[in-house]
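Quick heads-up: it's one chain on its own, the form predicted on its own, in structure tokens.
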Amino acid sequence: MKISEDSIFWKLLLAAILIGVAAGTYGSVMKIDYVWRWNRIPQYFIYQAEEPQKIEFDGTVTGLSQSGDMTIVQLLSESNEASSIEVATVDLKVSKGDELFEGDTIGYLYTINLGPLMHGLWTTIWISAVASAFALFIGLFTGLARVSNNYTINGLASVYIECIRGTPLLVQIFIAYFFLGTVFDLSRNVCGIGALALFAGAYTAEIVRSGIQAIHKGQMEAARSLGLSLPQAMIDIILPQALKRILPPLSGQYISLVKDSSLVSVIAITDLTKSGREIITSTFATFEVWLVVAAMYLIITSVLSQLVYYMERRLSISD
């Protein structure tokens, strides 16, 4: 019974808290002299295009056909070829008989496309995706030459790992575009990946060392003792060993990796940052898009962390 007791008064302790949090942050909110402009916000999820579809030759309206809440609109040009045209039925502008000429509007055509938040949220997805994809490879491979005999392999691991690791991302993203994408013509999607697999990397190196390394030695020499090869033990005995102890560092590192994609809209990748400066510019709702904007990645890194969750209790069965 007390424990049930010291339960229910920890939970409500924890809503009492949230509560207070919610009013403190509603009352601040209402002392700021700003007007709210939820209302703009939607349009850039989602909208409706409005797309005129234009005859390109000279010629006369034969027939309309209606089809529900469309119209096709027959045509006869004048060397008597026939074509038709779809418009919606409320903005059909012509009739039949009507003789058009080229670039006469004959009506319009609505279509459903997604707006600047979703494409910037794409483009954040996918560059964080690759990045990270790039960033696995290279902080193995390093982190195994982290822990190399070899002096010259090691060595060049720890140059790479501390020049990385001892400069800010938004500099590497610079010099990544300014100096090296000049120089080797790259685009600014390489230049841009490229910066954040190479920060990444490095973390990701140190990350699998410490995993490696945290398995006993024993391990290692009682594969070699069985016949397996360094690589063959490596791969077969201690990888699989470290993958448990790393996960949860790992994560943390990729998920951070999905927000310092961010910094990439300073070369002029139109991620979800960058997609929001651009509609705050048209807009002036500055504090609504700067919470949509965190809101969505806020989601992104949600759905991560409970994917590596699952993943840690799946690796745990077989503990």
Contents of the next structure:
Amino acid sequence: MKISEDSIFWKLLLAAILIGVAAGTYGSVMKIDYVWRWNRIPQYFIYQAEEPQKIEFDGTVTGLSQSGDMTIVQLLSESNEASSIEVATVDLKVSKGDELFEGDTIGYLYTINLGPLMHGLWTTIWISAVASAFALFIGLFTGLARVSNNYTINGLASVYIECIRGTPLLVQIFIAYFFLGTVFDLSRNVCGIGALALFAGAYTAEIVRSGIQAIHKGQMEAARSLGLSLPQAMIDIILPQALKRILPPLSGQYISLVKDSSLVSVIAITDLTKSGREIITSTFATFEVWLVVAAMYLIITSVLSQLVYYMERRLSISD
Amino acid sequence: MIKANNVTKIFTGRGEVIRAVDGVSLDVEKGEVVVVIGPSGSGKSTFIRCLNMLESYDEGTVLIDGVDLKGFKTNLNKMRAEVGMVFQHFNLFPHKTVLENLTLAQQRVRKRNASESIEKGRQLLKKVGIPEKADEYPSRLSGGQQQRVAIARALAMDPKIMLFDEPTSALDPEMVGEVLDVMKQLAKEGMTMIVVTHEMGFAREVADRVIFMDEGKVVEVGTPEHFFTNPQEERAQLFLKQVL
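With the form predicted on its own already on screen, would you show the form predicted in complex with its partner chain?
Starting with the chain above, the whole complex follows.
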């Protein structure tokens, strides 16, 4: 795509349209009765947990030693057993010589924890990554099977691809979980990853097949005429050329996989989408949460796109 | 050296049955240069592609050094390594450098180590006159240079026979000479060659025997002098009238 030099007008027009869309949306939202509560969202990324520290016996405080923000409370039980508990200094509940009973709160410990959105993000990332690895593997071999002259191998690959491409991913996930998962006693993660891998694998196979078939057949003939076996010719001659060509559609497929992974939330895998749904049930901040979740998916996919763009530029050097 | 007996290749498409090669027999001795000529569609390319089973033939036999290509125990990959082939469109590997094009099959098929194969590769590049292009990618070379690399690539396997499938047809006219020169030199060195070509000058100068094919059949066989000056068959006469 080429952008002309005197594009200032078009840039302004683009900005105007985007601002118009944003303003229109804002105006529409204003008309309905919705209270925005953006302040409820950050805690679902990261939050401070407070854990009350309690004495487990009746006893007395024999000493306090402060070090920085923390204080170590020395305790002596009625049966003369000494122990100590560390708590935050800021809201220490006891002083030296206090008589305490079992279950009294001495103070609090504060820890920084990642919220459900971050856990969901991580789940989405690792499920997508594992599913991608399997899908690439499945797709490569199925793609090779599709260019095979062996009727049985070719037929098996075709049936697999047709079945996967002809049914919705959501239904496949249900089948993987409720049918296969029950019959073979598989965990929900295995079912979810398996369904995603089989789905993306079928599309990858078609991409690989088209990539191989796009290589001029003279390449295979030249390789074979030198005495290379079929696998050698594939590995050394055909696949390196094909993979370079199919990188753009292939990367598109795997970026799609990240988005498609949101469907595994229907079998109760707590990915980013399911985390969003759970947060809504406790905050009722529907608009905010979905916008945030969408932005988080957008960040993952943009990073991946940039990565692919960089790889393509590196690969095109040998042209 | 190479013995083709009654080789027949049948293409079927849309209910039509075409005998692209129809009972061709050919006996080539060691060191002999055989040139196959004929109008396009005469089956000459298909025939020489049968000689290393790039095209599987439907009837007949091909023996190379007495080994049947379709024999039950024949290792076809090993046989192909003995039969070098040069294509009309060069078919160099574009993702590998010139030198890598020459060394790959040496290492994979002949099991030579890296330094051995590189030495052989450089030696052959010198022989075809472009040692300075070793580290270039094929896309940076002219057509004539690419075809010379392709010849070197085939020679790197130390083949017993070289097959040339219209090696100069895709070249610009000014580059035909450099490729033919390499082929002439090979013939002089005693390489056994079967050449499909439209270069009548080459045929006349280098060939020990000329075979004229038409519609899948061998129509006339003879020495170049005999064939070019006094062809017996009407179709050969007609063809020569058009090309000479």
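Each form is matched to the other, and the largest set of C-alpha atoms that superpose within 1.5 Å is called the rigid core. All values derive from a computational prediction rather than experimental measurement. Numbering follows the first chain given and starts at 1.
Once both forms are fitted on their rigid core, the CA atom of Asp98 lies 2 Å or more apart between these two forms. With the core superposed, Asp58 shows a C-alpha displacement of at least 2 Å between these two forms. Relative to the superposed core, Leu76 shifts its CA atom by 2 Å or more between these two forms.
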